[in-house]
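Coming up is one lone chain in structure tokens, specifically the form predicted alone.
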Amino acid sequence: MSIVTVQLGQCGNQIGHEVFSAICSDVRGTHGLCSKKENESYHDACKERFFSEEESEVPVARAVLVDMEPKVISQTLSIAARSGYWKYDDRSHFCQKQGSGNNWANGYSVHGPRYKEVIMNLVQGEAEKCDRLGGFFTMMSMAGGTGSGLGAFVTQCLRDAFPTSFILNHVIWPYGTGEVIVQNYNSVLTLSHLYRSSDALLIHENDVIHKICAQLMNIKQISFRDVNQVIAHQLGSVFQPTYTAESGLHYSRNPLGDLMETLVPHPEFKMLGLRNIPQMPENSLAYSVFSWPGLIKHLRQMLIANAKMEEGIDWQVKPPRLGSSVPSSHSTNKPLHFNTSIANLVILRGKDTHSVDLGSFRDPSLYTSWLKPQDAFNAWKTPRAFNKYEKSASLVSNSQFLLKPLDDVVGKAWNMFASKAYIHQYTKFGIEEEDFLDSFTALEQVISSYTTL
């Protein structure tokens, strides 16, 4: 089954390009560290998922590129084509000259309806090229105008046009210190609208990725490209082919469906976070040795202590003792900073994955009481190594990891809204105060649901 990627706005287009590059270099690498037969079936599964073959034999990304300014898209198309290893379809992009001016309402209420037909025709064209469509993967930022506003509009259109297809939105959470004065408004409006039409939201926080670049990758002057490459590596570690419990001896054919089935048991809980270890500069890899027990121990502690990277984990945080629990909203025994999960997925890539003990992730005390641990935890594996790492592990988690950032964003947006700051910039494009209030209400409900796990 194939995934159609929809890259929206400057951020979505730059990350999308890095994701296809990472996937392509992983497939081309001779570092698979597995049998030739294994490598070939991995290669085929990946190609079907992300690329279509054309006469030129250069793989063509199954992607639609959308931006309201031409610069980023033209750069992205030409860099991909120059690589010689993959390219975008020259006809699968749409851009305009004017931008959305970091205004969500401009993207959602003006550009969206105006260009809906052209954009949806491009998407339809890509979908028709797939033998079997597995769903849509959209990439966008929440802070600006095009990715967020137009992104929310396009996601709604996808839901209307493809009611039975899976939609996963990859969303970049803005820096806390702020790139845009109205970013909290844009974020609240984006999240509340995506929550209505998307199956799940996979979130990356800029502040976290920036820290990984500085502390783990040892990059001195961090550029957006450095940040995007770390994000692309993490996404590749999830979406490259794996064996699931159900898929048996064949690589799973339906990555988006498998992901939703595994991680989203209830439509109230759609926020997914991603952690990937180890992460280090390429020149350090040759001097590093990793054991599965060590990686799994770190990954589990990152989960329960809500650490976003393997440096600086709080090892004092322990799961609550079972049997002594009172309802969690009044709970006195729930350890401070303990991150309760609804569902977790661990993905292992590299040698000896079959012998890894994942029992510690099946501990009932990690999970909410309304799901059995055997339903709440899944593992996907492949003996093929990923992107030069002999062993690597990723964790996709539906848990309380976003509560604080979400609460902060909603709080800051509400304070601005209470003093009517900048509201006129939205009302002139047709987004009324009522729409803001609906969005606040929807996100307060999400916060409350995750808080009471």
Second form
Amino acid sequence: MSIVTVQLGQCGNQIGHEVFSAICSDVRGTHGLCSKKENESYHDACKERFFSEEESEVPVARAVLVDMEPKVISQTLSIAARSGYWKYDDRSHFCQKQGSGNNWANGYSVHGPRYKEVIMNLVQGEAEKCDRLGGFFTMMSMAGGTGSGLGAFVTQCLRDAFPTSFILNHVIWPYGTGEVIVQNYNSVLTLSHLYRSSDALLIHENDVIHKICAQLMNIKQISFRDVNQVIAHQLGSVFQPTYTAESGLHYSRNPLGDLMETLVPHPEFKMLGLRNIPQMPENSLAYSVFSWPGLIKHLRQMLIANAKMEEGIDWQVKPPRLGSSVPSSHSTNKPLHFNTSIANLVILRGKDTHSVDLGSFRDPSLYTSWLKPQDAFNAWKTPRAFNKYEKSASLVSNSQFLLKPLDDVVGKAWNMFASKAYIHQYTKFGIEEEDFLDSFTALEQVISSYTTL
Amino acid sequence: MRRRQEQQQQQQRGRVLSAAVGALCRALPPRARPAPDTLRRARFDRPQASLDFWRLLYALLKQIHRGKWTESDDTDNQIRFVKSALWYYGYGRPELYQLPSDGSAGSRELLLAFSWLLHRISLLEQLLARNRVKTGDETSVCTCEDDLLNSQKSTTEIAPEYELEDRVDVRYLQWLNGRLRFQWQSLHAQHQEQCKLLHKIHLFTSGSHMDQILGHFSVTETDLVRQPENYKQLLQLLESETMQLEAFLEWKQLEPVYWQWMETVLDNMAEEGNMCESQDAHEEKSGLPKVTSSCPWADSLTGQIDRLSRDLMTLRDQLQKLVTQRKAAWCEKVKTREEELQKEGFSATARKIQESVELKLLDLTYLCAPKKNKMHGSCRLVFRSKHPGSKMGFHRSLSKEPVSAVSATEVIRELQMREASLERELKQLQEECRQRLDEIAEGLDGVICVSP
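Condition change, the form predicted alone to the form predicted together with the partner chain:
What follows is the whole complex; the chain from before opens it.
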């Protein structure tokens, strides 16, 4: 069950490379803490998912790299090949010389249609190499021009060409005080278009990851590479093989399908947030001891209080009392800072996962009224440790995590739009005011749906 | 002298009969194989044979309907199942349905029913076809309009209980719908994978098979190459199947003797004052409908028949109304046209009218044309590289027809046509819904309806 990754734009390509790197080093590592047989199954499952067997000695990543500038792609290709442990297919990339100038309309209306055939041919090639196509994983940032505009267009093309495949978009939420002035326009347009074609949007906020680097990883001069590595670690902890059913005898062969089914069946709720615990510098790992009850307790509070990492959690936030309120569609009884979930997925990796008690996540008060915990909560486990962490837990959550950031971005974009700032840059390439309005309407609908949980 | 001849003849017949019965029993599948003695005891209506016979019929009918094999089903349920199945097939002897449900009596009736099934639904042939050793290359084809017999009611997940609430949140329904869609997509992907891998096997083993026409290995054969230790199991299965087939051939030769024997059984029963077999089971409806509770496929069939007859009646009424309306309108038109025609030239207009009518008739005849033979059943996939289109062979192992092949492109084309017509129907229904929504929205104040 293979996932085809489509790396779009500068951000998408850099992160994509780090993800494959992290996955590969995890699989090669000898810190699995499990039996040899288990390790081999893990290895095989991971290889089937992300790499293809070809005549070359090193595994070849199942990926298509797309960018409008040549620099990042050539860097990515060469760094990967130099590692000696894996590489990209030399033919699976596409780039031009011009760039998109951070203009969403340029990416969507100009580059998209112009290069659609070439890009889709590359994707089709990768898809045909798979014995079983498990879906597409696209990586992009919302703020720029290529990743966002071209990315939205490519997602649409993927949906048209593969109507029955799963499509997961990994989206980088830009820094609040980002460098690109029109990043909010780009974000609004990207999100609204992706919402139509994609099955789920898995979102990483730059601000959050930056804080993790600063406070948890103790990095003084934070570079993009550090941020990308944290993101790669978090993604790897979700997409490396796991057992999905309680009595699963073999690693799940349908990671994207399982993810979609547990988290995003409802078409209005597609925004997923990701939390991972513990997170610390590599050289501290050897001196740290973890206990599952502690990890689970922290993770749960991170969910409830909408905390971004395991430090600075607000322990005052508590779930609302059940039974005293009649179930209704308006959450008038919920405390203000409480994060209501629709569905949660917890992934446990490492020692003693079979004995972990996840009852606290099955508390009905965590969830919205129309979904019971047996539908809303799932857990995947594997005894095989990930990336040298003896125990690690990840949470993929379809909840109000992203409500406030979304509201902020839409608000700012609307203010700019009201004064018609920079609109001409978009209308120049064919994105009219009406398209903006449609996007705003769509996102307002999403915000409203998430608010009335 | 004559008596000795008669005796010899009788002994001869007796030997032939026991050979026939023996062959019949050997031709039945291993899990449902009676001892020839059971049939003999049943002929004399021995009560001890009754329970065995019920169990035998249960096992055989379950195999045909591919239901879940539950040996733990108690006697009562087994008997009820057999009665329902026999009623479904149209077995009309009321004595059978009146047999006690503890299985203590009636072995002769059961023998009759068993023989009736043998003949009526080609029981042996069906069982032999179902129990063939699998090649792994099987796929099912169904271009039928409607899925009648294949609907298996497997256990579904029990929906969570909503305490006495009549209303369910629509978001939950949307959630469930989404899950269903994703599960279907996963299934689709799995199917595609199976096809791809099968293609690989066929391609890579081309030219290796002894059978020149086939040309490539099947999945079972390829598996054997990879894991030779499994040959013992496969050999056992093949030997068992061969034995059954040989027994079947023997049975076919000796069959007439068996039917003569059954006739004597019937004669005996008639002498004992039983009513003769009635072909029409519709009169005896009092006890029978209860019996269908364990026969879910029969329920759906009767429901469909009821619906169909109701639809036909309403359609007929509507047609009659339409026809009278059209006739009246037509008469008016003809009258006015007649007057016009008096003025213009007649032959040119007459020719035009004739042409347009012919076109319309052609359309109608095409629509009413009898449907081609719909394909239904399982086939073995065979790879043909010379004709890139043809990929299927339809094997009928037991009949003497030559192997008939259906090409995959044909099936694909038919399915595509069906898909196109279903899509048109869907679009039409969506339009109707949209119009209805718009009407409703117009009635509401201050509401803007944005239709999907």
